[in-house]
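Next up: just one chain, as structure tokens, the form predicted alone.
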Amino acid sequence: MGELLILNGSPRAPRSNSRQYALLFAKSYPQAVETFAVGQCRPWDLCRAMEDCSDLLLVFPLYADGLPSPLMGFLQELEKDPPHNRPVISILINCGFLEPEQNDTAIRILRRFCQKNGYPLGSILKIGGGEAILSTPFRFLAKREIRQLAKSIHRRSYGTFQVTMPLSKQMFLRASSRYWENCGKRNGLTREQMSAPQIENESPPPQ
């Protein structure tokens, strides 16, 4: 007991944005922490995982304004088969809009579920402009707040925190354009092909 334990509940965990949160949250605990890839792993090896922790942390993306698919299945089988030992649950979560309360659908979300079974719920981190705001001159918001987050988990004195680049949403929209045109680019599409409904049932023209 008295351990922590990192979900990242990302659907593309490995090279997500999720696993840099993970690993910032780890470098600014004062403890020793473990970290698992919902997506990678059997539903009872986490259960099992659990059992010895005292906190855990789930990592997530919004997707669709709720949980990612892996996280969602990973927590029905937590539903029908819990541990005896009923951890506190923290959430980092981080979205793609600039607007952190964009998360607050999800948050609701596993605040029920906690409540269902049992769980007590800890601390609530909302990023907001997730996709970027770690490749910006912002990105010592980001790292600030999550340091709080560490420290209100250490000390189990919880609470609910957010952060979000300090940008109108004009910038915001002018920059995450930029951005996203430029990863089409990197795969040989252009902005046409990228607002096409159909684009995730096409293939990249030849080069």
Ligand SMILES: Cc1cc2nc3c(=O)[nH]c(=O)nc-3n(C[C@H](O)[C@H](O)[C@H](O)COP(=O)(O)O)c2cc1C
Contents of the next structure:
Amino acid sequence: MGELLILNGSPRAPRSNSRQYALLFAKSYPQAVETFAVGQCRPWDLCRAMEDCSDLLLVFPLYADGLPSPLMGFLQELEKDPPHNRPVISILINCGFLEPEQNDTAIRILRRFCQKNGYPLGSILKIGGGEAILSTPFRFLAKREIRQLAKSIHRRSYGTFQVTMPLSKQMFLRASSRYWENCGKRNGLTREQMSAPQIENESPPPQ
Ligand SMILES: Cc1cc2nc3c(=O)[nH]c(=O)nc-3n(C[C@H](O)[C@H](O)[C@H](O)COP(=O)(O)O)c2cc1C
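Given the form predicted alone above, what does the protein look like in the form predicted in complex with this ligand?
What follows is the entire complex, opening with the chain shown before.
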């Protein structure tokens, strides 16, 4: 008992921002943690590991104001075949938009999951501007809140935290548009091409 498990719920787990957040968390947490990633393990593997842990931290991005569907599927599997031991579930969620409150609907979904399935809800960290913050001078703000999250879980004095970049919405919009346009340029894509539905395909649309 006493072990903490992390589940990375990002569909792009190995290259995800969630992975970076999970690594920062693991560095701040005073005990060893074990990390699982949706898509890289079976719900059954996590379920078995949950039998011996006291805390589970879900680290994931906001997708369409909710949970990424692979994470949703994972939780549905867990619901069908639950562990005997129910650890405290904490949440570290990040979203692309500036406002941490964008994450509130996803948190409500998880709160309901916990109530329905008998998991105590622990600490919550909501990160706004989560795609960008770690590569800006405001990285230290995210790290500071992640340390708070780790401390609260370790001390079992659970709380809710949030962090974002101290920018006006206009500044954020300008900076993020510039960032994505430069990403597109590096990959040979114009702004128009990036706005087209084909952007979801594997290969870029013809120039
Ligand atoms: C399909 C998709 C849907 C998204 N929906 C939202 C959203 O509703 N609100 C938001 O603020 N960010 C949204 N984002 C942005 C992600 O939450 C953000 O880029 C996050 O940092 C990705 O984290 P990850 O690298 O751990 O997957 C979305 C991103 C994708 C790819």
